[in-house]
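Take a look at this single chain, the form predicted alone, given in structure tokens.
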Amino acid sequence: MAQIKQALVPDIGDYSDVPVIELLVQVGDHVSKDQGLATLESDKATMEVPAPFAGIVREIKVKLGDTISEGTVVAMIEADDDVASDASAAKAEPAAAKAESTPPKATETAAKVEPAAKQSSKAPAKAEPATPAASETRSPPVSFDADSVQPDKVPYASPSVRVFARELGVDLAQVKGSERGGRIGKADVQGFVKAALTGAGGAASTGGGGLNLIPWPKVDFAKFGEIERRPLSRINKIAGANLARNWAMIPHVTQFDEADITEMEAFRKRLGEEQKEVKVTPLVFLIKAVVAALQQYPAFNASLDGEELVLKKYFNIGIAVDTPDGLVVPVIRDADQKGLLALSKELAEISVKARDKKLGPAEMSGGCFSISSLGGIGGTAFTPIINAPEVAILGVSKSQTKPVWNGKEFAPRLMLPLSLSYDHRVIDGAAAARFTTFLARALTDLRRLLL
């Protein structure tokens, strides 16, 4: 007979416990290499787990609403191609039931199965304990004694979850778990957060302790006229609670500035005329310039890590691009290494994704500096909130002619408005305005990009 494999969840980027929102096959159904088992949703995007290979899928391992992460097993398929013993097929479920409870890694199950399978004529394998990587392994900023770590104390949580409530500075004791078990995920993470900001309860150990907030109103808004309820979309419930944490937890400052780009603009044309198969528009040239500002200023393109200040090598830039559920941030990697037309193109590719919920999360993680643009609905300023962890962000709204002095007469240009949001604790307001007028100056003469 065939034999029976495992499904299992693929590497999925630096996601963790996402929930599944739709299965896409039964049992019984015969399945192609790469076709989609199931549909995940995570904070700011929609994944597919593909088929590993073709096959009848024999069992659902996950069920809507069960939250994974990679290794997870989804389905059990009876292979096409593979050819196996009886005695294979029956060592198949030890080895299944060990790689349930504990989730290994895409690139492990191969080497785990084997062993497990052999000892399932005297006992099932028992399921090791996980240890978090390597790069897990940081010092909590909550202070523990001994009593703590007993294992009855210690709250239960992946160690992704634990790092993510590191970051934030969340006391895990003090966060319930609800999902099996009294397991604590990421969202109950967020939601403990959410409640200290909004002062409904809990208090992140932030070193101050929690925000004491007075209790968010409660209104009977039907009492005045007629309304309709309207459920948030999981991005807007997701991207909410990052933002209020942000702006709470970040002191903003936002530093306003105008750019000619007068010339840029007509040059900008003149390429559009040339290159048919690519639409070039102004945020490629502001890509560009913001890349050239970081390299001069690299405190911009930094994050803080506890004490410590991240400066990156790389330029990661991140477009916040508007879609009917919410507003996503796509990452254009190494923006340092492509020129306008490669940039316009990737722009145009992720943009598309993005508004069809297809970005994977690859494409969602590794920024180091936003740019949120405006410019093609109005607006003269805003005050953009900053993406944690990056520690700045590039607000543009849209153009304007206005008359400018040029020592001689007034004469009409197209001034471009910025607003840059900086964190006060990595940026002063010297270097913000000195980043302004650096980028200001960039866009008005494109040559001093090739400096």
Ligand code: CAO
Second form
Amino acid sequence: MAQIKQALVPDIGDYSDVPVIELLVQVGDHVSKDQGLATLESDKATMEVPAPFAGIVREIKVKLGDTISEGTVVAMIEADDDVASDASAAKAEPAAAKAESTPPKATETAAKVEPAAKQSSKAPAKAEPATPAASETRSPPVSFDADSVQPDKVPYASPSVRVFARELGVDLAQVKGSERGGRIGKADVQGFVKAALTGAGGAASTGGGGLNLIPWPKVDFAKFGEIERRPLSRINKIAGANLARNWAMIPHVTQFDEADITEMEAFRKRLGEEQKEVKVTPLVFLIKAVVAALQQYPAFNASLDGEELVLKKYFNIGIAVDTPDGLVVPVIRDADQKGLLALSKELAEISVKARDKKLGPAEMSGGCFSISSLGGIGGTAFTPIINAPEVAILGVSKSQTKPVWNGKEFAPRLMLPLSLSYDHRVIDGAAAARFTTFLARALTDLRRLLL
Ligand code: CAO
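Now show me the form predicted together with ligand CAO, since the one above was the form predicted alone.
Complete assembly follows, chain above in first position.
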């Protein structure tokens, strides 16, 4: 009779607490032995956890963003009858039988986890009874790029190829795979980039290629003085690829404005004195005002999808958080349903989580509109880059007391600089000016948020 057994993370060398960046199977999938169950990505390598035996996935025990080590149970698999009952198969695969309780060692598992880059080029140590149907109809993996999670449309490529594509900012959905079963190889990604740079082939259809750019300057910096080379962090690489794509593909315009927040600040200070439970910063007032503005101007709470605009009826606000490893954008969900204190508490929690690298992909997805606040640091204005597929982002700089003409005299008022970048394909200049005007008025007189 078929047995349900544990599929464990095998020996992964010196690695431990490695984040799960992809789940390659779903409950109900049939997997063949050594088929990838999940992809792990450390700072140095990407690796797949292989199924120790063939069978049907009955339960997945990890989720995206979990950090796991050797011995962690990844899934419960109902072993194929022939594996469980066929003595010769069982003998051939001792790891399958032992997996239930013992973390397999490299010698016990047929498939020691290898960095994916190596794995793809390595000839299998032992001939597998090829089951093309199983390997070619494998379940689509879930992409790590939180905003592009489309489990039904994820292209078929190895983790190393996916990482490679991500680093180059290539959308694999646009790349045609030339390997067996339509699998996308590194050469396919390289060919795609080459075609994009020369303005040929699929470039035009992606809308992102055909820029006809001259090559990046190659400079021997050491010739001019002492240098030090530092590898980019994983966050730097992922954020950089996204920022470059968004900057290149979205026609950005930035609208500047100022809000008189004198009364708002007085109220915020009172709130701070009345309760010490949470620190209330200007940012939570901005979140509330932004939600009101999104409700008033729905085109800002939208995404472009081909020739359609997707208007969202929920209000999830992304907050850019600066961490030692780079920029991340956790999302506060249903901000319309939360008060200032609840938002302050959540903001404090996500900032700590972001800085401790504890944010899971789910906490960084589903945003409608982002706010990037540099107000605690300084500056008078900046031009934030839109966090695609959102269509606008609000930059906030440091408030300053300024003399403001009130019709009779100059009065000292605390002014907050606002910088709204928007996608000009979706939003025109007049709408953007209306949006920032609305925002400024709401911040000046918070009673407007009740309207
Ligand atoms: N004007 C003046 N002072 C401001 C302000 C503003 N617009 N916004 C915040 N402050 C003050 C706060 O009140 C706080 O003052 P006190 O300590 O005296 O009370 C201080 O600045 C620090 O605030 P904070 O930064 O800790 O908190 P926040 O809620 O404003 O922001 C967070 C939280 C996570 C968004 C922020 O810490 C952060 O990471 N900002 C950087 C975002 C970023 O890098 N954006 C760039 C993206 S493009 O590369």
